[in-house]
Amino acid sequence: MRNQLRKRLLITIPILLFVTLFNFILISLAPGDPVDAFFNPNATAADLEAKRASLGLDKPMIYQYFVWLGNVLHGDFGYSYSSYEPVTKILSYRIGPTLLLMGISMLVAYIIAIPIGIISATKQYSALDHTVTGLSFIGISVPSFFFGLFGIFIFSLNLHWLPTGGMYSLGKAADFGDRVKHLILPVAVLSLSISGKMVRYVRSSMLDVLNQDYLRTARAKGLKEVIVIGRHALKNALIPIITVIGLDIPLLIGGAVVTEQIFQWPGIGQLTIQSINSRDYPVLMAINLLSALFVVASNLLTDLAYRIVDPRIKE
């Protein structure tokens, strides 16, 4: 296990310097550049020089790469270069309110999600199970903005019942009722679109295990089917559903870019369209490190959920 474990977190190395790699040159070819967002009708061509050679930007791009990664090496992410505060500082302000909302929007869909799989499984070609496969290719086919679109309309704009967007309200004590509201509209968007995809995995994954023969055995020997399927079907339906749930983690972090743009929210996903709006290279790397970082780490746990599940996996 021990073993298993220290191979990938080795392989692991390569893995990140590729993508740090890969994306410090995607940005780098991006058209413009930071200076680029510091407009000044004053400026010269030589005063923007130089702050491109303050910035470092006058260097060739894989030097520009290695100071970079030497730097993160020693625990610097260097500085924001719109705000000009630390790139850590920046992160720790955004990355609790990503979690909040992500956190919460994923508990909700697969508390939903997975038990109307399963009964949709066991109901299937029922009215019940036709319903429930319509709403979720609503779920997963409708673009989220829409729903908070449409949302913001009915809910805040019309019924006055729910705020439009942001975290708090402005000029009022930030207390837990007042979060609650402001999370609803982005909670309910971000669900519904994370457990249309659920349904439609767990329902499968049911389907291929209900009509086994030990199933049919454990059937005939008279016990009932909430634990036929509780104990013994669901049991071996997860693996697959522990992949989506894999899948989904990195999600935590990465934020919903789309949908925290929409509400205002102030986490990770908002902070890297205004990055890339001003072309702030460190913030944007630091997103994408840490977005990396995740992707890892819901690899690993995910294959220490399938031994669990399943002791047959050693690999």
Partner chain sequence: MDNSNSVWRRFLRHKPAMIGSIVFALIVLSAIFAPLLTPYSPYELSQSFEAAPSSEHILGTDLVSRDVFTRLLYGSRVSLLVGVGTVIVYVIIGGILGTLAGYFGGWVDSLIMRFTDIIMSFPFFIVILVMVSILGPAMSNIIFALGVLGWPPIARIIRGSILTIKNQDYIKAGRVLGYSDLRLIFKHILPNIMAPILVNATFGVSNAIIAESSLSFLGMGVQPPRSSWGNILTDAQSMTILAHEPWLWVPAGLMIVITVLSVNFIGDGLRDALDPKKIQ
Contents of the next structure:
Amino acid sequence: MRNQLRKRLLITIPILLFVTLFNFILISLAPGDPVDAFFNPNATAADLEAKRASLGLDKPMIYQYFVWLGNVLHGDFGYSYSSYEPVTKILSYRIGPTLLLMGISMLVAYIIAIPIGIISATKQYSALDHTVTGLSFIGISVPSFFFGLFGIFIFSLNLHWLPTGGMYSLGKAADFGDRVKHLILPVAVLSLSISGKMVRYVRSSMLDVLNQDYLRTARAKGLKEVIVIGRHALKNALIPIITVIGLDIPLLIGGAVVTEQIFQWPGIGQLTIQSINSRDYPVLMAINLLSALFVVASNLLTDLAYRIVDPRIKE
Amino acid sequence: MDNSNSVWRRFLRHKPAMIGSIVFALIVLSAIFAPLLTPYSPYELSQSFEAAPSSEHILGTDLVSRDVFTRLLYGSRVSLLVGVGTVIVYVIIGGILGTLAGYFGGWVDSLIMRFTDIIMSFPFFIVILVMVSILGPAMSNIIFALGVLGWPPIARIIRGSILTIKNQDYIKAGRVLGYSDLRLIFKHILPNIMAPILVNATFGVSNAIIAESSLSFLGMGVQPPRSSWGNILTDAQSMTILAHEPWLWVPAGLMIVITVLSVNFIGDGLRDALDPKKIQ
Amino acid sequence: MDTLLTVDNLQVAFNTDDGEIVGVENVGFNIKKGEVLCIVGESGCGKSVTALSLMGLLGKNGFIKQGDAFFDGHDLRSLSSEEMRKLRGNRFSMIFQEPMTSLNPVLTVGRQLLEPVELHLGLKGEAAKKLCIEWLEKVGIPRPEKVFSDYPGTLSGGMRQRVMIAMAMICSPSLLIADEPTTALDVTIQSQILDLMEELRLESESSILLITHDLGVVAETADRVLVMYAGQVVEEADVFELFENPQHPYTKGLLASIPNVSDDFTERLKSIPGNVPSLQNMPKGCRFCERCSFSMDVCKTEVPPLFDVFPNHKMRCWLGDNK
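Let me have the form predicted together with the partner chain next, following on from the form predicted on its own.
And the full complex, kicking off with our chain again.
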């Protein structure tokens, strides 16, 4: 087990190298010159050349990559092309809101999806089961931006219950109730984007388990149905779901970009769109590395959790 | 396959899949025959801006006075092309890599599977955003970007199926008889793994449609004046449009939902019909 | 001896997409206290369904359509599912064919063994654990303390079946139903398990309903034998009577198909020609008649009743009519 884990840890290094190199090559292919965006139109060619040299842009791409990598290893992500602030500083403002949004959304999604999937499976082919499968289908079929717009349309513009966006109302940064109100719609949108899929996974995983011989054994012992399901079936059904949670992370990051854009949530997702629009490549590279790191770390964590929970893996 | 008849029968009995197939067929037909279904062109300006639905413009007109219904019809072409195009690209890539990995095994297998792991660890949407913004937000680039990052599941399915089938007696017998590897792959292995690929590809179409509409919604996909369901919805980021001119965004959103839902229903029906556990 | 279990005219049906299908019908038998009754027959003949229906473990789609079943003074058909649950694993219990999949892979052996003890015997903590370890020892598991805290994945098939037996016997039930308990095991392990069951039966004076397709197992363990074919009982007799004086053509066929060391090896193994009819299209008359070399006209049209051919020996065949 320790060996396997070390192998998993070692593979994260090529993954991170590959992701960043891929993006670096991509960005170096970009038409236009980041320096254009930097200077006023009156700058002379010599000024631009000097600036380019100072940014290292006159060197070969691979050389630039290793310079960037070396700096990153020292915690230096460079400066934003558009706001001239250090990239690390920009990210530090943005990461909190995104983690808050994603964390709460995951929690809400799983708290709702897992019990529903289980109940649906134990009552297979009942009216409830059909309703749940139907709704989960709609859940995976509605793009989150449309769901978000619809939410704003109903709850903000018509009912005036919730704000249309942002993280807090002006001057109410410390008001807890206000924060919660601002969270409701984005969390609903983001958690819906993963819970439809999760319900389906839980249901099918549970259905697999419900056909297993050991449940018949449990019933033959005279155990109450609550214990047969809650102790014997549940643990077996939840183990494969841990892996799915890990696979949800990239999906969740994508969902966060769209959700943050709709609700003007001041996180990494919104920053991504802004940086793409302003060709702010140092920021984009940092976002890419950060999200790749996040994906890799969560995969590692779910792997670890899987090994701890499933006794069959220990030899 | 001799059970193709019963697969077909099970698919026909799957009600949501049948409804999905009919709806999807209607959407495809209306995309193909769009010019016959509307008197306008999607780029044609009219006299009225942001006009509410009327007999002249059944879904009203947009910010620059174009007919919304017409733009919806033509927008379906984008969704369908991206959906199907993406899947074709990634089934080809995933098919080749998965087949190589599964059939040859050894270092070829571990190299390809490590590469698959790497691609699966990509923060998918962000990388695609960067790709599309740099390659240029054309439809072909969207298909390319979604396809290049979408293949790992197919590669894994194919590799796994080949590994199980490879050790079955009829393939071993083929080797003993001296058949070439390629012949074995195409004649014996591929027909046997069509079912999981078909199901995955169907869900792939709906995922690609959602991805394209999201990109276009964010302004990183298909660019105006060309219409796509996603970029029609971009206008709804304005609160006045969202609140007071629902014809500008609700129909496009519903079209995405209906299309994706119908494709997903077809996929679900295929999975149930092809599931070997249900064939007894 | 007192009768422990009486089953009469039992009919079990299943709801399927294509309507109701009857899996077992006209099944009746008695088990006396301390007796071993074997139900023998090919797979699909309804022997497992019979056992599961008595346990109330048929699942969502199966149900007892008619007939009676009395167990130790309880009318099993009139019990509520809650009352049934309290008897299960307590007064009667069951072990299954597949020891590899019958134990929960993610719960420890101890946890699974403790469940019936806590539930039916009301023991807690150390006392419960002590009883479990005693039983693990009794069924021949080495290092019982360690196995108690292990997961089933660390045990072999034979060891798991021993755990299953301990689990079934730990509340000292008066009836143990064993559904092909040795089929999935190696031959050497098979006889160990059968010996263990016999040992425990003598000690606890419980009865056993043993389901098997293996006539060797029957000969070794049974007091009485019930032969089933296509959902019906076709012959019932004491074990010696059945082996020495089989009456039903199907039983004769089964016995003839056992290879014998003294057989002439130039001869082919005997087998019964044809296949078991499917539940959906049962023949109108005798269910065996298409494969039977004694078939008469009446067999094709009339269902034979169970005839008493000898004292304590019944068979479902028209050949028994004139006896």
